[in-house]
Every structure is written in C-alpha cells, then in structure tokens.
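Heads up, the chain below is alone and in the form predicted on its own; it's given as structure tokens.
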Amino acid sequence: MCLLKTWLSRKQPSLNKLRLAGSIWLASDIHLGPQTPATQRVFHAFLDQACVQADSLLLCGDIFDAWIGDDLALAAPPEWLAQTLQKLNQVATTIPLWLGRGNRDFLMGAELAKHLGAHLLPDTCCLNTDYGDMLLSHGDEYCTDDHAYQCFRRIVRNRTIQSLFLSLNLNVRRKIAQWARNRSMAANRGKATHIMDVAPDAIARAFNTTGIHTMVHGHTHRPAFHSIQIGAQTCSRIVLPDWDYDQAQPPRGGWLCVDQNGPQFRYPLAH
C-alpha cells in the first residue's frame, strides 16, 4: 500500500503540448506502400477531404507501411511514394498538418516534415482540443505484455542505432528492413492475440500519472470506445482505425473527427 501511495504521489510527467481549436481529424496506420495502391487512391480522397472540411490534421503513425530515412523522399522516392508526398504537400499549405512516427515509420524525422510543410508529432503529447485534454500517441508503448517487441522497440529507438542504420547506403536498408518486417510477421504469428494489445495496467498507468481523463491511440487495429473505470473516475480510450482497401475484406479505414460536440469516427465515401 506505501509503494501504491509513493507511486500515486510522483509529480506528474512533463508533457509536450498542442492546442488546436475547431474540427480536427486524426487518422493513423495507413500502412501505405507499393502493394497499396487503392488504399493509397482511398487515402489522398480522403486528404482531398480534409483540406476542405478540416481545421488541422494529424497522422499518428504508421502512415507508411516502412520508412528507411528522409533521404529517399527527398533524393528519387518512387512513383507511389512521390504522388502521396506531393498530397501531404498540399494539405500542409492548406491546413496544419502533423505527422506522428509508429512502430513502422519511427525513422521519419525533420527533415521530412520540413520538405513538406508539416509539423512533427511528439511521440505523446496532450492535445487540447475545443472538447477537453486528449492523450495522443501511436499506442505501441502501451503494449507492455509484448516483452520481445519493447525490447526491440528500446534498440531500434536509440539514436545511435538509428544514425548508425542511416549512414548505410539505401539497398542495404530496404533488406534490413524487409528481413526485420519478416521476422515479425513471423514471431507474430506465434503470440497470443492480447499479448499484442494494449496492457490495461500501461494503460492505467497513463491515465494516472498525465491527469487526463481521455486517450486516443492507434497500433492496436481494433477500432472501438472503451470506457475505463480508473478510481472514482471514468476514462475514454479511443482506437483510431487502421486502413486497408487492397486486401481486407470487407475493406477498411476510417479516422476521428474532434470538435466542441466530441469525437466521432468517420469513414471514407470512395471504397
């Protein structure tokens, strides 16, 4: 009980910050990549969208399905690559466009956000909106039971490890990369469906130590409103879509829509 009160009692985390007012939508785990292609046509729809019906928006990580540095987007991207930069261009010229780093694309950086005009997500923050203090993150580091995945995550998310990574010529990265995406899929196929969950107690956690009585995150792919009794306190935990239109079936995606009346999911006309 003394640890429990100890723990209770710490200051609360410095958080990074962003107030944004008005409609704002919030999207993640596009997974976009040349096997995409009409995941890749539902996606610029949608940005189509958001330019016009949006006051600000924010990908919370796992855009892209790999990504290996902003050198390839800012050398020779490939042609699928290309056409979907030159639509993240035109939202941020229309509106303020944020990118949040996943479990896939953790390597995108300033430079990428500079080239289009976009701001960089921390990896959590609290995002004041007209409805009230929301938790934003991609979610991964949430998924506390996955021991093998934090441990990779801790190693890949060293900065010497990533400048060492990048300082490799780019063929070397994409088999480095194609070989780790393989052996997850493959160390993946083996594990317990909760293990690759969020932790309710990570998730408590969070709640307990920010003060913040809503969370918004991805990763999971498993869309949905959970309400969490935390104490005396209800707490929302709300899952971001993930999208895929080549593949599933039926086909999927969707984002979240958070203005004064709250948030709600929505979905894209174009399939």
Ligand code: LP5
Contents of the next structure:
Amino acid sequence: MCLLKTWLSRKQPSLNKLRLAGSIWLASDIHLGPQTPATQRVFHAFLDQACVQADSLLLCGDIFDAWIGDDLALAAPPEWLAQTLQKLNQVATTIPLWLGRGNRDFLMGAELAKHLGAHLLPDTCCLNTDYGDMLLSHGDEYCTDDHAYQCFRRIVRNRTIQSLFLSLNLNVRRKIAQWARNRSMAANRGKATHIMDVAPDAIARAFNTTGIHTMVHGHTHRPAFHSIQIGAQTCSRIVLPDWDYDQAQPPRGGWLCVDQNGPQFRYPLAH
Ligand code: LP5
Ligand code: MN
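Write the structure block of the form predicted in complex with this ligand for the protein whose form predicted on its own appears above.
Shown next: the complete complex, the earlier chain at its head.
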C-alpha cells in the first residue's frame, strides 16, 4: 500500500488547488495601457456584466500591457489606470476576483490585491469547477522552445532582481520596461510563429504530471479549443482570447464561461 501511496504522491506534484462553484468567468490578455481606450471601455462593460452574471471572475494574466510595480497604482495612477482599478475594486466587492500574472504584469503583487480586495492566483493551479478539474496558468511557461524568452523569464522572476527593479524610481522603471518592450517586439519579428506558441511536449508533460485532463491558458493570442490525445486519454487545451478594440480589424476579445455544463467561449456585445 505504501508503494502505491508513494507512486501516487510522486504522480501528483503539490499543485495549488482552488475550488469555485457556479458560473466561473475567465479572461486574459486584455493588455490595458494608456493607448487602449476602446479596449478599456469594452473590458469595463464586461466587468459590469460579470458582476451580474458570474459567481467568480479569474483574470489570467496580461491584464495590463506592462506593470512596473504596485506602488505606481497605489500612489498616483494615471487616469486610465485609476478608472480600471476602481472597476476591478467594484467587481471584487461583488464577486470573488482572482488576479493571475502574465509575462507583462508578473509584478502585480499582494499590495495591489489587497488594495482591490482581490486574490492572487499562483502561476499554475488546479481549478476545481462544477464541471471538473482544470489546469490554469497564463501559458507563457509552456513556450519552452522559445529559449530566449525562458531565459528572460528566469531573470525577471528572480525575487532579488525584482526587488532591485522595484527599488528604482518610477521613471527609471518606465524606461527599462519600454526598453524591454522594444527588445521584445524586435526579437518577435525574427521568430518563427511556432516558437512563440506552446510546445507540444510541454503541454503533454503538464497533462501527464498533473493527471488533469483540461487545461486553460492565455498568452499565445491564438484562442481555440484543442483536443489532444495523451495515451488513451483525450485532453482539452483551451486558449483564452486576447483583447484589442483599438487597433485590430476586426476588433477581438472574449472570455471563457465554465459551469456545470462545461466550458464555453462568450464574446462582448458588438461595440
Ligand atoms: O511581450 P511580447 O508579446 O512582446 O512577447 C512575449 C515575450 N517577451 C516578453 C518581454 C516583455 O514584453 C517585456 C515587457 C515587460 C514589462 C514589465 C517588466 C519590466 C522589467 C521587470 C524586471 C524585474 O515577455 C517574448 C516571447 C513572446 O511573448 C511569445 O511568447 O517570444 O520573449 C522575447 O521576445 C524574449 C526576448 O529575448 C526579449 C526579452 C526582453 C529583453 C529585455 C531584458 C530586460 C531585463 C530587465 C532586468 C532588470
Ligand atoms: Mn502573455
């Protein structure tokens, strides 16, 4: 018996578990910033709708186009940000609000969550819903063929480097963030698209090591429902839509609604 327990314990790494009942709404990659007024308007309408129709809301990373520290939000946020923080606080006082971190806003922290009355999502978690377990993350960690990005990720997820960065004044942080954005956009221009998508072996490894058969993530801006055969098990990988009502033609956005009937994409009313 103890061998079986050892095998099971080895098979199930310690994964954060989150149990949420009812209608759960999940969205990511809204990429809000000073230049996204139309996206912000649609997103705020979505937040109002979530307050009325959802039992909980999970924002799974890259809510903001860049996040350089909670102190920015708490001290003197620009008007566009103050409006969104006020909206997020309204949501958090109506339904449980969970904030996940992406590769642009991984510096969102406990201070912001407390200020909003929201909870922080771990990088990866098992979301237990009325439909079953779902492996939830932002998704960038599965882009393992993108070695340059994974190297960047290791650097900026280092707590010491983050503390050093957060000790800089806001203007210096803004300059570093803009430099990093420019470097990233330049690097992306030369990258094969498959490099910037999740790697099949990383996805298979996630399904195999967790034993969870449904995965939800964002980041890739390739919204879809994928069926993947893992041995005898058919697994699902659901990619959340990114939002752009300012530049993209046609405009795009959307979220995932999960209840006892299963997961379903939903879209903002025409704007
Ligand atoms: O973001 P996007 O869509 O352009 O591409 C991502 C990957 N790039 C990134 C980098 C971010 O855009 C940088 C902006 C972050 C701002 C907030 C933090 C500020 C610094 C905090 C320091 C603690 O995520 C891109 C992937 C793509 O997704 C698809 O998956 O390919 O990865 C790259 O392009 C990696 C490149 O090698 C360039 C990475 C930026 C290099 C700058 C180093 C800055 C180090 C700062 C240390 C203090
Ligand atoms: Mn992302």
